[in-house]
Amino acid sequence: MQKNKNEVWAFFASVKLALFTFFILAAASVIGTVIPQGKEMQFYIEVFGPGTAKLFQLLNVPDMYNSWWFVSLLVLFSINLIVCTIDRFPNIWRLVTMDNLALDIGRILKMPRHQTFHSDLPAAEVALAVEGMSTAWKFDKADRDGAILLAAQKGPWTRLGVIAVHLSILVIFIGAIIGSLLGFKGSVMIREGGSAKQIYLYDAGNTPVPLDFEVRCDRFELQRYDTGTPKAYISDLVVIDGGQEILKKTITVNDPLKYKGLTFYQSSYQPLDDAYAIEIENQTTAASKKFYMGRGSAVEWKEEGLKFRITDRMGPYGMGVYRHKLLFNDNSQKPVEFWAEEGKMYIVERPEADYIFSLRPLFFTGLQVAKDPGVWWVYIGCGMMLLGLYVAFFLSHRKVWIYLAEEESGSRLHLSGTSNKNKIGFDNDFSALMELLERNDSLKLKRE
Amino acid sequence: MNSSQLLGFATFAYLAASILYIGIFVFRAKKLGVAAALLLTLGFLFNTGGIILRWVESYQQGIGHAPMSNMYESLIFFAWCIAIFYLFLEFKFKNRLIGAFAVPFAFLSMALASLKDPDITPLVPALQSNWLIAHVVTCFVGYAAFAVAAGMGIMYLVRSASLEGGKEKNPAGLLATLPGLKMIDDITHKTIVFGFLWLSGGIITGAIWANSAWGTYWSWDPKETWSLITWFVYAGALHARFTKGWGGKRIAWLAIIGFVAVMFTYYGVNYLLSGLHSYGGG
Ligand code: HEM
């Protein structure tokens, strides 16, 4: 029995194991890019035939990343993690906190680098004296049998990287579930004027979920590049809670809104069919109001004194633009009609004042809305993996020894060190300590 | 003087010191490392002003952005990484026969650009982003790094087909002037390392990008997919190293195949699939 656990223990905590999920994961994912995802049954029973058809549905090919085989590899990934996790970990543990003035003498000496020099002082005095320099290591001491031992490291710490990488990927791991399970994505249209009560989920019944708040659009603007391709959407919100405005943005692709954990995305447009949205100032009093309304319909600015309406239209010209003719009344005079395109500026002239007009067509915003409460424990882990990553690549847990053994006239020093990785660097830390030592007149060392 | 032109001089001047570079590869004319080193450093300054330039005058026709929004613009910074990265690894490891293995993909890089349209066009409003940039640098960091590490399994191949038995078939030969076996694995094994942090910034970076963009910080686009699937197998390349010890033939074919999987996210998926990436095309 004992036997059998430790077996299967040893399979999940096996690197061949994790070269074969790996393997099998680039495999497997690359299936998903070939065959269209999310598409309707008919489409593949067309492009693939009705037999192949059916075996994707089987192994639930048209959402092969959510299949329960793939999720299911997913799920061997991570106990993989987890179990090498902690089967390494006590050995990473033992290296990190380990007792350097502990190590068995004989393997200090014959470290990769060492050096053996002399010195006229004895060992006690020696030891002193390196204590004494300043340099990056800070040295330890320990009497071992009757000679010194003197021993300084530089990032035991360092060990833990690799930890922290694949600690990191069960963190992203966690946040992706708690996302799926208590977060949502929908979006909504809202009218330029509008506002909306409840957003509409990216399912199959494009189910409603009622929000408690309401999100208003002020306006939406879809400015164009001179070449006509569009340069940016953007809609002004208001969230409107317990009948209070509560905050207002502007949002455009790539700066969201977000409220009580949701989050607001400009996404997409839709024109209205014929409806307008009318700015109209009195240039004397400064007064403004905007309408919206439609061709026909007449609309009225009571405190103005003013009627008007649309009564034809013309286009399009040029990018999608139309003119709009407009039957413009006040009270004491006959009404004035004119050819107004739309998004320009006009000045109508009338005997009780100037007003500047303008129109143009409405739109619905379109809002990507989403939750995800598990977003930051992505962002972390995304930040300890790239962390870990530096520190298991670049970093290194370097030690050095230094061993003082009385002789007749004087001492012998010991200096021996090792490092993990980057032989290299290691070298050149050990040759500048190396050096320090030498050129340090009051220790009179002589090399070997 | 404009971006064009001055990108024009550098894809010849970095076709001058491919040809340079193999050469002192082929004929062993290490007289002209200085030369190959020059052009390839006036190469790498024509493509550093041309990138420069092309900025500038994004700003004078309005439409001002760095150069990193489409295919174009992305091959020319792909080889300006490519070339910087061999420069840095020339200094740092004193050799210039990987120049050879490594300049070329610099000059091809180019080449490909110059079948682009060259027109400076404006950005559509899901690439307003400072993300941009940040995913743009990182990945191509990570993409010249791959480039090279590849060119340094070639050269592994290359290198362990002139041995027989740990001994050099033939100590006049062409491939016995090459590093030995021990450094160029080395030089696969860093470069596969540093390449693996940049690829895993510039996936962690397209993923935040998407998320202040859609609300989605991965979607299973086939770019994403396909940058995933290069990430485990160089992930699966690591491993192989640390754990089980995998060295030479090995990994220098696993830099090669993980370079057709860079090769891949890059370029086949925008011709071969389609995807929220598409910009990339054309
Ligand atoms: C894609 C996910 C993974 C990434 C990005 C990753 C990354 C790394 C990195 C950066 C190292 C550091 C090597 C070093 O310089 O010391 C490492 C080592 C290692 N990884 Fe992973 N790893 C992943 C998955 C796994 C899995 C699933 C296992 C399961 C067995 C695993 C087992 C190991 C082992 C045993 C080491 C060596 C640790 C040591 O030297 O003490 N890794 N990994």
Second form
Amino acid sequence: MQKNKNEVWAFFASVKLALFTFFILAAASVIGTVIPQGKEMQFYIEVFGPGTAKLFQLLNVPDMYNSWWFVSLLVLFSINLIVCTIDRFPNIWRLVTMDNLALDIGRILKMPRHQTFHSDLPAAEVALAVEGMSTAWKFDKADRDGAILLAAQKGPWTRLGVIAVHLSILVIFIGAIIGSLLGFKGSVMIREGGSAKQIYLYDAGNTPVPLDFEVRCDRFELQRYDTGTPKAYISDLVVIDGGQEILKKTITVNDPLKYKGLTFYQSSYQPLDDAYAIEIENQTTAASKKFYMGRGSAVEWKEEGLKFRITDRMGPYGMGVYRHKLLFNDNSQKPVEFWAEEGKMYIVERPEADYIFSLRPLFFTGLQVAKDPGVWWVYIGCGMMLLGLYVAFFLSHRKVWIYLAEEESGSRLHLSGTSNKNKIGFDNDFSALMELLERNDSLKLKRE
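What does the same protein look like in the form predicted alone, given that the last one was the form predicted together with protoporphyrin IX containing FE (HEM)?
This part shows the chain on its own.
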């Protein structure tokens, strides 16, 4: 029974199992990135064909990251990391906390990196001088078989770097599980000038999720390149909570709005057919107002006594923009008609005042909405991983010993050292310590 138990333990502690599950997860993640997720089955039939779509359905590829086999691989990888960490931690901890003064003298004298010196002074005086030296190494001392042993080390804790990497992956998984269970992703389309009190999840039923606040879009701007292709989407959003405007923010694709644990990303847009936003300002009084209207409908600004409507349209032209014919009337004289290009400003001169006038097409702004309470766990895990990888690959556990034995004409000093990695860096440290000992006149050392 014990043998079977050991075999099971060895299986889950295997590095081969870790590599296998890691590469399978990596390959699956690539597939999940290439194949669109969360689409209707008809989409996969049209794009990949009925046979492949049926296989996708069997393996739950449209929702791969929540599929039974992907979650099972994550669980297997987590168990492997936990068992592997438990299996290796005692030996790592023993190396971190071991008493270097208790190491066998024979092993110390036979280390590959060593140097022997002779001193005219007794061993006790040499040991006292070494302890009083200003050096980066802090030595401990012990009497060993009539001789004196000094030991020092740097970075014993660096051996824990691999443990930090293991734990970081588990912390990231915990964050992902919290986000999966308690978070969601959805979207909402808000017309400029309109607002929304609910969003719709990315699931088969587009499940609505009510918000306890309101998001209003005061303005949406679509910027284009000279070729006419979209360059940037910009939305002016306002958060209304309890009837009060709590937060205003202009968002772009990489600069979202965050409120009450929800993040609103600028993700898309959708034009409204024959719908326009018109902004007009009285240059004399600086009074201004925005109107939303359709082609053929009339709009009235009662405070200014203005009426205007779109009577005709021409285009599209180079960048996909149109020109619109407007009828403008302020009841002071004969109405005026003029052509206005989308996105440009015009001055309409009237007897009572001059008006700055602009017209642009009206859009829905497409917002992706995400709630992920596990994101900070993921950030912490990523930070732990970076720190652990840095410690594991760039720092090392370095140890040196000085063995002092009495001789008839003084004492013999045997300097030894070792490092678990970065042998070149340790050789430099060892050589620096050796030169420091030689330059100390009070030690009276001669290299043998």
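Numbering follows the first chain given and starts at 1. Everything numeric here is computed off the predicted structure, so don't read it as measured data.
Asks: Could you point out which of Ile178, Phe48, Ser78, Tyr403 sits at the hinge of the rigid-part rotation between the two forms?
Replies: Between the rigid parts, the switch point is Ser78.
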